[in-house]
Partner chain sequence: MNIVSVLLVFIVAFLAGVEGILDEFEFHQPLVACTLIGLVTGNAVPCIILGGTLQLMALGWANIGAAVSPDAALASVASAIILVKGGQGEAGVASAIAVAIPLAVAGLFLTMVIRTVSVAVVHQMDAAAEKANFGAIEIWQYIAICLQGLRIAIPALALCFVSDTLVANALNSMPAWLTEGMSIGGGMVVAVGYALVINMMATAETWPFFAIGFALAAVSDLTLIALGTIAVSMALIYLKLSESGGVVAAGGQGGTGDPLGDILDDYE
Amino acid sequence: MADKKVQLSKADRWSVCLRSTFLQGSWNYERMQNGGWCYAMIPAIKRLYTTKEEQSAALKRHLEFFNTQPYVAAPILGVTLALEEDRANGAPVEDAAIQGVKVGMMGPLAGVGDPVFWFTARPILAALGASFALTGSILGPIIFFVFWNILRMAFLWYTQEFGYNVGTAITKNLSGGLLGKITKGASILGMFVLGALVERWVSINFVKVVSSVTAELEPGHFIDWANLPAGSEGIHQALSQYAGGVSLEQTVTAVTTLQDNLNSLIPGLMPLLLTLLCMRLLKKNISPIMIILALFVIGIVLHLPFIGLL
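So, to be clear: I want the structure of only this chain, in the form predicted on its own. Can you give it?
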């Protein structure tokens, strides 16, 4: 590949890093962190592209859906900076390649970022600061604030630089088709991750009762309250029996809902169908906001007492 005509300076990359701290600043239900991502990319876009048309196209390119743990977005930013840099210098880097790499990386990295930062690093530093604060020392909050932000900013900068260097190495092998293979693999992985998250993100519960069976239990299968000893001994026996699986009442009613039948058929079927329907509507250029509002209305209507489906 020929020498680059335009290249991001360290100051440009540092500006992107600082702006990435506001990744969650315009979080929205439609495309989640896309606004913060686009805001972080502005210094690089202004450096790489000179015309308003090119800058506008780049901004639109980065307004696509994006969502991950905010700190692990840094290496993704680094790779994206390298891809944009080579695109600005004439390399055949398509929009799909950039978006595919972003989507492919955001899912797996999010799974790493949450336990490392939210469940390990921050609680440890908070406990350290709290130990000082309990003694009345002002060092408690200062230690937490200083060390947490040193850790956070160091991670953001060095992982972004790592991603930038890795991305540069990838795009140097355009003639060998390495970028195309990585793009395809990242796209497949990204779609797999998003598909797996459907079960977690989409929740539908049909509460409509399809059958109700009442039965009388035989002695020994329910707590005989009338014959329990008085006082604490009776309470102890009742709790022990209940813990062993004994019913509280002699008469029990087994209720089967529509959701129970669907779960026995194919668990997660309705969330998947709803997701596919929304994708179909998006392909027909239906506004995502209209889809969200329609889901609100449908959910409220189906929850009304005279319908009682949801």
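Here the structure is a predicted model, which means the values were calculated and not measured. Basically, rigid core = biggest C-alpha set you can superpose within 1.5 Å across the two forms. Numbering follows the first chain given and starts at 1. Compared with the form predicted together with the partner chain:
- For Asn149, a C-alpha deviation below 2 angstroms is recorded between the two forms after rigid-core alignment.
- The rigid-core alignment places the CA of Gln241 2 Å or more apart between the two forms.
- Residue displacement note: Asn34 has its CA displaced by under 2 Å between the two forms (rigid core superposed).
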Given for the second form:
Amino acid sequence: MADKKVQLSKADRWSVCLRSTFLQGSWNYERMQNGGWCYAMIPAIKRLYTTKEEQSAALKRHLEFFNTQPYVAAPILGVTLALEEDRANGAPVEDAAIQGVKVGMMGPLAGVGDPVFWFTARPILAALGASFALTGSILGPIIFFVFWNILRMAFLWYTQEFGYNVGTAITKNLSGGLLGKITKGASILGMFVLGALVERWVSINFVKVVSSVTAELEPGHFIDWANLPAGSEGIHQALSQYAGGVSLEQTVTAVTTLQDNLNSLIPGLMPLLLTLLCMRLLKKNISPIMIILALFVIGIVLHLPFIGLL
Amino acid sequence: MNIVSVLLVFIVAFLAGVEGILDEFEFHQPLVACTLIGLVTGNAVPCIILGGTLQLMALGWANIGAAVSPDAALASVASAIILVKGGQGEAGVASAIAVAIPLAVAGLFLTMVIRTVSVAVVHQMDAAAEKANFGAIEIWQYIAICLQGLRIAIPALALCFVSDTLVANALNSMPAWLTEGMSIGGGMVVAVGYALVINMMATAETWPFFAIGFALAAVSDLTLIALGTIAVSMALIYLKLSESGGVVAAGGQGGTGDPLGDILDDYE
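Please supply the corresponding structure for the form predicted together with the partner chain (the preceding block corresponds to the form predicted on its own).
Okay, now the whole complex, with that chain kicking things off.
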């Protein structure tokens, strides 16, 4: 169709892309992202339709129910722009076709967008940033903020353009290989990193003492404070003995906590079990908030002086 | 806090509130929100540490479908303000986090209220669409966004005006067994976030990678970046191998010019 009457310019499409940032602004329990979607479509509707009737019909068409992960709305916007453009040029694109494309794409794409962005990209970037931030470095927040927004803006623009170019053929394209591969690769990456994070950052430390052995050391294995030369000579000798691994006191107490025993078995075993337990509880539809509050209560109770397990 | 700081806190809180619903720029993530509050009040370092700590707890908090996650925006903004006002510096991080969790629940409730109010907003948009009134739709969109911003900005402003000593006294009156217990609980709460994520991603195919990650993390010499490199490499290798395996299976015979694939095929 080289002889289209009206066409969306690159500036129009860019404007839609920028506005899609506010997609969730009027998120509501009735039609969810409909207000934000309509708001994003406004530059295109203004360009494509000139009469009041057509404009009003288009606005109403785009105030229908819509909900997906906010970033993967971009390719859906792209396809919808292509459809609206065809329609404005007289192609027989029904209201139902536009609605069908939107609804048909929002579910599967949210299924990709939620795990990829909320459960892989953001946790990984945020964990990286947090590891810097824990040392008080401002680099942490900066890394997270800058990389996230570059990633996001690039994704929004390029997938919207992709959707626009592919038009109605996009649904076929999504069932093809590339997207599946990206999803699988991302989930492999995510699971690996999660395994590492569970080991490193879930902290449970059983301070309960299981054994405390006191031993008297043989002479020569501890610093004989009474018989050191006086003055700096004595300090020098004591320090060099200490550096050589000689004990400070004659009596030493070897304390073994429950945690030491667990660590010699498998480091990170308890965090792993706790994580598995949480997964189980979540699958039983226990709300995350309840589990969080319960864990705080457990932490406080087990730390009480007369229990002292944690 | 002087008037300029309070004004800047209001703006930061507003942005965090807006982002709590938009989920685009991520101003509401503790890492960003706490840092910004710290910067505008001149307490950058403790607030960055608070942000990092809260962020680890909030890794798996995400709005999925119609479900709303615990509210990171109110939790991070309010706990950062309390940290600043408490004046304990880094030592106050643990008790600020103790305050953050109940606030995350309160924020969750507030956003649900606004999401209900927004039903009325989109009905106004319907009426504007009837008259093809573009401007009115845009204005209602902005109103809805501002409501979400004020959801955090107003409580933040109120916190600024509660007297410093009141906040400090309230924090100091918290007994050690409580704050220590809370920070022990905080160490465990991270598991809930991971569990949410794992439940979404786990398949029989990806569990072995979880196991490898878990085992390798015990080697403390490996940094997170090294672990990430291993993870990316393994994902690429796996995809490549499963792809060539697929080709062999589809062809029904060897000789694909992929020696490793042929060898693997022979073992089956």
